[in-house]
Every structure is written in structure tokens, then in C-alpha cells.
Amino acid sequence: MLSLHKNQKGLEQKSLEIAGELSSIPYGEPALVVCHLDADGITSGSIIASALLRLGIAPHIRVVKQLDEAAIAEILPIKAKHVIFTDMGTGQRQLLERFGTYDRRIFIIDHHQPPPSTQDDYNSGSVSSIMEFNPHFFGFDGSTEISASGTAFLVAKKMSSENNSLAPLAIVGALGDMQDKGDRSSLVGLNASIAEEAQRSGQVAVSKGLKLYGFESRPLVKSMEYTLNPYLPGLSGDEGACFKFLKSAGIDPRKQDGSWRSISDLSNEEIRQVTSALIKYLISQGLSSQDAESVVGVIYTIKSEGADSPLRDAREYASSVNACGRLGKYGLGVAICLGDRADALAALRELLLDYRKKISGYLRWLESNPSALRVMNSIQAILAGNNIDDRMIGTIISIAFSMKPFTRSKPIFGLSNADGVVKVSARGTPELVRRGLNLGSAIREASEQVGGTGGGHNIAAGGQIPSGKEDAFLSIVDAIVAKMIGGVKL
């Protein structure tokens, strides 16, 4: 049941005014759709270029890294009268206040928090050449009950009831944000109600199990050897340390013909033996039982990927995707989201191997240089310089929840180095927004007193600010999250 705050009517009105906008594209058209490199953005981009192309219009998807003034530069010279922003734009209204006077209708399809101006405009009823969707207009919290690609899932339904078979991608956007804050891992709000229409027309599946990558259909010490979201001390990333663990959980992890043993393999004692065997591991490595417990959880797995595909369990396709935007291969990332399953899922699978190399070797650094994090009354921060890929901080810092030293009591901070700028990465947790914290409002006050930019959620938000600003942009968040959430020493 909807709380009284939402309007889900307005959603639904507003979804099918832009959904009317974009239909009416002339035939043969070109189109624009400009969107973020992470799994919600590019999953977002996809679903609105996969309505667009079947009414037979014709898209042109450009994936940016942020949007600002250098981006809008590159983006000008494609010939598009229509141009549509997906997960991004909400915070970028003025900027593109000045694109829209080049004789193109623009749009925005965003799901972060907008700026309180933006939300005065919206609240006014101020005209607008832009038209701009966004859940957080009609009280729907974007960062947790609906991500950017359900955002587009809700128009592309509105532009042809065809669009429906979309439906998993929009969930593959949500996870791929981290919005499964419901019970065990489970999607709620719109993100369920999403979920809940694909299991009833049989695309999604939806059941309990342990949350590893593949855990469906890898073998077992694979499956815990490719796990790094949760981050598995001492586990993620080295096979024979997984293989030991699971010999002394009394699981043999081969069959007898030496073939590694899956999921599918196990009796359901043996899985209830993996499981509680991984839970006490993860307390006696210093998680919480609550983070321990985490590891098990709701699976969605999409039901018309091979059993054997990275693209089958949703979260291992958000990450797959992810690992495309984050490594700069975007083309792919694309091509995955429209159905490519032949060169594309082939390619995949080699970038895959290399995503995961990065990261190991991005979490070995952290572990071996203690001096890169600084922990300060109310945040904790990693000052990563040129060591971690600015497009990868925050997938770095998302793990290190997982890691020691690390504290869920304060939120995370990444700071890496990109083009002359510094990248402000950061991550919260339920139980610290519930508190009062808000990362978007954080990172949007700091950032400027310092000469930069930012936004996002309550519990995610990025930025950046000049370089050799570090220390003061450190300083002034550090006493914005004090307020919010009050000071927390270790």
C-alpha cells in the first residue's frame, strides 16, 4: 500500500505525458539518448533506445562519464532534434537550460534527488522548456524504490504495451544501483512491483539463496572465488583459499570424475552446510552477524538467459554491465542491454576476467597501503590518488563495507584523481540514513564551497572537486555529516 505522501496518479500521467512525446517522433528520425556508464545508467539508455526502435526511430546512444560543460561540448554536434537524458540531468537543469536553445527538445529521465531549486520550480509549477521525469517529484524515493532504468521502464510501458519484456533490465538497473534495501536483499516499492509484474509473465524468476556471483550456474569454489560484492576476507579472489574452506565446511567441491561441483550438485544439507559454515567464517573475520547473514538473500534470475550465463542471475548482469561502463567499454555494455547474445556475450565473458583482475588488484593495494585511509569524527575516506581509476572508486568503496577496517557506522568517502580533477565517490547505509544522513545534499554543499560539483541520493552520491582541494572538501563534509547524523568516534 502507497503511502498518502505519493501520487502515484501524477506518475502515472506524467510517465505517459513523456511516453506521448517520444512516440510522437517522426518515423526514421534520429534521436539522442545520452546516459551514465553504470549498470542503471546504460540499462536506462537501453530501455528508452529499445522503445524508441521499435517504433521505428532512429537512436543514438552516447554514454558519458558526468555531464557538464566538456561532455554537452562533444554532445552538440550530433544531429538529434529529440535528446533524452537517462539518470542524469535532475542536477544539471541549468546547463541544460542553455543546450535546449539549440533548437532541440530535450528530456530528462533521472531518478536522483533534484536540487532544492529544481524541486521549488517542480513545486510552483514553473515552465520549462525541458520536460523532466523523476520519481522524487511525486514522493518516491529514487534512491531506494525506483532507479533510473525503472524510471524508463515506466515510459517505455506507457509508449507500447510490447515494452513489458523490458521489464527485467529495469530490474537489472535497480540492483545494479543497489537498491535491494527490502527484507534479505529484496527490491521494494516500485523496484518490487516491477519484479513482481516480470515473475507473473514468467520472464523473472524469484528465490532464496546465498548471494554469491554465479551461484546458479558456476561451480561452487568459482562462485565464491568471483565474489567481491559482499567482499569475502580471505575468500574473494583466491581459489585454492575457497577450495580449503569448503573442505573444512565437509563439502567436497569435486565430483567424482574431478569436475568441479555447482549448486545443482549440492543436497539441500549440504547447501544448509555452506551456508551457516560461511556465515560463522564471515563473524570470526570481524563482520557483524547482520553483515554475515547478508550473504543470503532474494535471487532474481532472469529466465531467458542460458543457464550457464553471466546474464542469468540479475545481479551478475548489473555487474556485467558495470564492468563494460567502468572499463570504458561501452558499445558492449550497450549491445548486452539490446540483446546481443552472440559477438557481445563472447566479448563479455574476456572482459569479465579482466574486470575482476582490476578490482583484486585495486582491494590489494587498499589492504597494503593502511595510509590511504583517513578516519575522521563523523566520515572515513580513501585518498586514492592516481592508484584507483576514477570510473572504479565507487565500486571500490561499496566493497570495502565488506572489508576491515572499515566501519558501517560512518559513511564512505573515495577520492581519486581524473583528468586534472579530483572524483568524489560516496556510500551510506540504510541504518545511517534512517539516522539523518544525506549524501547527495552532503556532497552537492561541500563540493561547491570548494569550487566543485555534486549530488545524488541519500545514500550514494558523487561529485568532483579541483585538485588540491581534498583536505578542505574532507573537512567541511566531515562537519555537514556531523549535523546530520551527530558525531560518531571510534
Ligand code: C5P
The other form holds:
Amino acid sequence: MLSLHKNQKGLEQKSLEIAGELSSIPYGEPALVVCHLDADGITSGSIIASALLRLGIAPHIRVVKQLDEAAIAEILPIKAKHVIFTDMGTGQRQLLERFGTYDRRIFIIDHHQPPPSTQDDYNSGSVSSIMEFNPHFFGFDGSTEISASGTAFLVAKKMSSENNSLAPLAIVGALGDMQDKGDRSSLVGLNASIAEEAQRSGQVAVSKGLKLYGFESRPLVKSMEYTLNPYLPGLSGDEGACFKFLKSAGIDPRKQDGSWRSISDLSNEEIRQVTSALIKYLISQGLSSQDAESVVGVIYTIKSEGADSPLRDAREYASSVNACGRLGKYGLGVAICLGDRADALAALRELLLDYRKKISGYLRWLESNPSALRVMNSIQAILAGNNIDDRMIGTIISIAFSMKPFTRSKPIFGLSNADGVVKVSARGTPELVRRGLNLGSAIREASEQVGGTGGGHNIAAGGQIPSGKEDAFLSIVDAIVAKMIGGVKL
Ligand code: C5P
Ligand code: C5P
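The structure above corresponds to the form predicted alone; please give the structure of the form predicted together with cytidine-5'-monophosphate next.
Complete assembly follows, chain above in first position.
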């Protein structure tokens, strides 16, 4: 059973122990950091890589779609005595035990829910050569209170106090994993403590406002156009539509000299006007009033980044790193997190243009292909086939979940073809989780029944199934989810 008691002392001790082990890697000895391709994966891997670099150890960094036999085969030839997996590994302990037998020291820094066997091993103190740090073992919820980047940050700060400078990356990873589930989209638990610390040290500003990317520093029309989380249907990615929207809300997007107006040029009354027009608009697009109102919330600003940078707003930073991962530009994502603000930042701006276009293209495809949607008793699904890149399907279902014709009362699944298999992604809501939904175990069980694999969090999970098993998988997972939350009649 998972421990519900929060063992802060145990957490501190374990982070210190892992930090000690990492710090004792002899100078010049090869190390390898392996991380997941999303924002939390790349930020967590970069935090550990930065901490090692500070010690004079230059690690290889490998970003992978998922940790499976194929990923292991790919990293096996890399000569590294010390291998650190971040944002993955807890669910793949057996695989890593085998990998670790080749005279390697294996570390896992993860925040995923441990499968029952791992938790039992941990509770019984069973000996493993793997050094694993996961907040779940200490009663902290890794899907809401701390992400992999936060977990990595706890270790990095124990390696050197200089690594306190990495706190913004920990915040970025948590926002990338959508852990801002507190009041007004704030971070909670250990994430909140990290944010407070970063605020005290002057690295991050925490304020309330419209959660539009770069709201406090960018022209309003641009911050609206660039926002992807929350996705603004009909506005995100479309400058012309944002311009018209502001005009119709009675706000002139330009100053008299023709330059764009930013928030600092707007009166309080105008800010109220934009806010209420935006909420009304989102409701007209099918969002519930609660979801629409969540466009107002807590904003995390990284003060050292430039006013027009896609890295200043921590939510935009997360979506930028996520874009790098999802478009296969792993090196770029890592370069950004390691601090390259010259070539990498310029390349990122280009990439984001492409990313926004891709997302709106996929959403247009969804709109014009209603036959790809499947509404079942307890779940809803998008059967994307070859039409949505398997690396993007998770992002697309997260966005589509708040849009017509989908409902927030059933979890959403996305299936996309990937190199001879089918990639599955699923997303739920905090309300569904409260009612008993656990997508991680539902996907694990259903995919295993059709000869696949999977896992993840209660609220967001993924997996892989053999081609041709889509219908069987969906029926099984529908029945599992029905047992968890009950059938929902439309
Ligand atoms: O591998 P990892 O657990 O870090 O990935 C979690 C994924 O689930 C992220 O891509 C994140 O965006 C997504 N997620 C979500 N909604 C949540 C929590 C996580 O879409 N409420
Ligand atoms: O790929 P996606 O963003 O949908 O992943 C959501 C969650 O499911 C992540 O936490 C990821 O680590 C997990 N997952 C998994 N096994 C897979 C694919 C995804 O545990 N084969």
C-alpha cells in the first residue's frame, strides 16, 4: 500500500543520499542521463546534467519516447558507468535491474506512481542495486505535489547550494506536467515550496492575472496568439483572430503611434473588459464556466528571461520545451534548459511557429473527421491512425478535452499509429480522479490484456498496443473505467 503519511525527513535523507552518490562520481568518469521527451522529462534531465556539469562531469544526455527494451538497446552501447534515469524508471524496475548487471550504477529519479510490487519491495527494505528516489515512497503525491523536475531539483540542491539557481526549471517541469491544480491554477505541496523559495531568492515572480503567455510583458494580441495552455479555440495561433476579438471586446490592440499595447498600457477597467470577454468567448466555444474562468490564475514569471522571450512565462517555457520534445528536437530542448540563449533561442522561436501550425492543423483534421471520434459508455476516444504524430497525440487530446464535442465527464483516449504499433494516450480530470479514476492502472491492465504495455499517473497515462487491437483495447479499458467511476450516460 502507498504510504499516506508524509515523511519529510525520509524525503530529505533520500535526496541527500542520492546527491552524495552522484557527487562521488569520479571526475572524468562517463555518465549518462536518460529522460522522457516531455517538458518535465527534459527539465529533470537537464537539472541533473547541470548539477553534474558543475562538478566537472560532462554527461551524455539521451531523450527517449518511453523506457522499453528498444530504448535500452539504443543506450546499451554508450559507455557510461553511471546512468541516471529521470521522469521514468519507477515503472520499469525489472527492465533496469537487467540493464544494471553490466557493471553500471543505475539511478532512478522519478515521480510516477510505483507499481504495487515496487512499493512492497521498498517497504520491506528489499535490496536492489538500483538507487531510486521517488516522492511516492515518502507519502508525497507525484502527480500533484511534485514532478520529476522538482524531485531532481531536491537532489541537485543537496549536491551544491549553487544549484538553487535551477529552481525555475523545477517550476517549469511541474507546470509542464499540469500540476498547477491548486486554487487559481497555483502549484501546491512541494512544488509550492520550491516556487516560494525561488520567489524569495528573486528568481521568480508569482502574480495573478490572465494566464496568457507573456501576459505581463508582451503585447496583448501576441500573448493571446501564443497561448497554448489553456488552448483558446479559434484564437491560439491566429494573430488576426486575436486582433478582431480584442476590437470586438472594445479594446484597441494598438497605441496611437501604431505600436502594440501591452498590459501596462491598459487601464484596470480595460483589463476587466478583456477578462470578461475572454471568459464569455470560451464558454461560447463549449468550455464549462469553471474551465473558462480558469484562464485567470497564478502566473510564474522567470525574471532573468527577456520580456519577449518564450521562456519568461514559466507556462510558455514548459510548452516550448514540450514542443522541442514532441517535434523530436531533443538537443534543442536540452540546450535551452542548459541555458543557451543565443542560437538555441533563435531556433526555438522558429520551431514554435511550426508547432502552433501543427497543433491547429491536427485540430482542424479532428473537426472535419467526426468519424475518428468514438463515444463509449465510460470513455471517449480519438482514433487518429496515421493522421496525428504519435508524439503529439498526448498534447492533442489534452487540448481537445476542453473543446466541443468532447465532455469532461469521461476520460479521453487518443490512439495513433507508431512504427508498427499503436501509441495510446489518456487524460482525465481531478473530478474523475476523485471519483476513483486511475488511468495509469487502467491502461496498464487493458494494454497487457491485448499484448501491450502502459502505465502512468491516475490523471494522465499512456501505453503501446499491437496494431489491430484498438477495438479490443477500447472495450476492455471502457469496462475497467466503468468499474472505477461508473458508466456516464450522455
Ligand atoms: O511522463 P510524465 O508523467 O511526466 O507525463 C505526464 C504527461 O501528462 C505530461 O505530458 C502532461 O502534460 C500530462 N498531464 C496532463 N494532465 C494532467 C497531468 C499530466 O495532460 N492533469
Ligand atoms: O505519452 P503521454 O504524454 O500520453 O504519457 C502520459 C503518461 O503515461 C506519462 O506519465 C508517461 O510516462 C506514461 N506512459 C507510460 N508508458 C507508456 C507511455 C506513457 O507509463 N508506454
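Take the two forms, find the largest set of C-alpha atoms that superpose within 1.5 Å, and that set is the rigid core. The model shown is predicted, which means the values in this text are computed figures rather than measured ones. Positions refer to the first chain, counted from 1.
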{"item": "Did residue 286 shift 2 Å or more between the two forms, C-alpha, core superposed", "value": "yes"}
{"item": "Rigid core superposed: residue 361 CA moves 2 Å or more between the two forms", "value": "no"}
{"item": "Shift of residue 238 between the two forms at or above 2 Å (CA, core fit)", "value": "yes"}
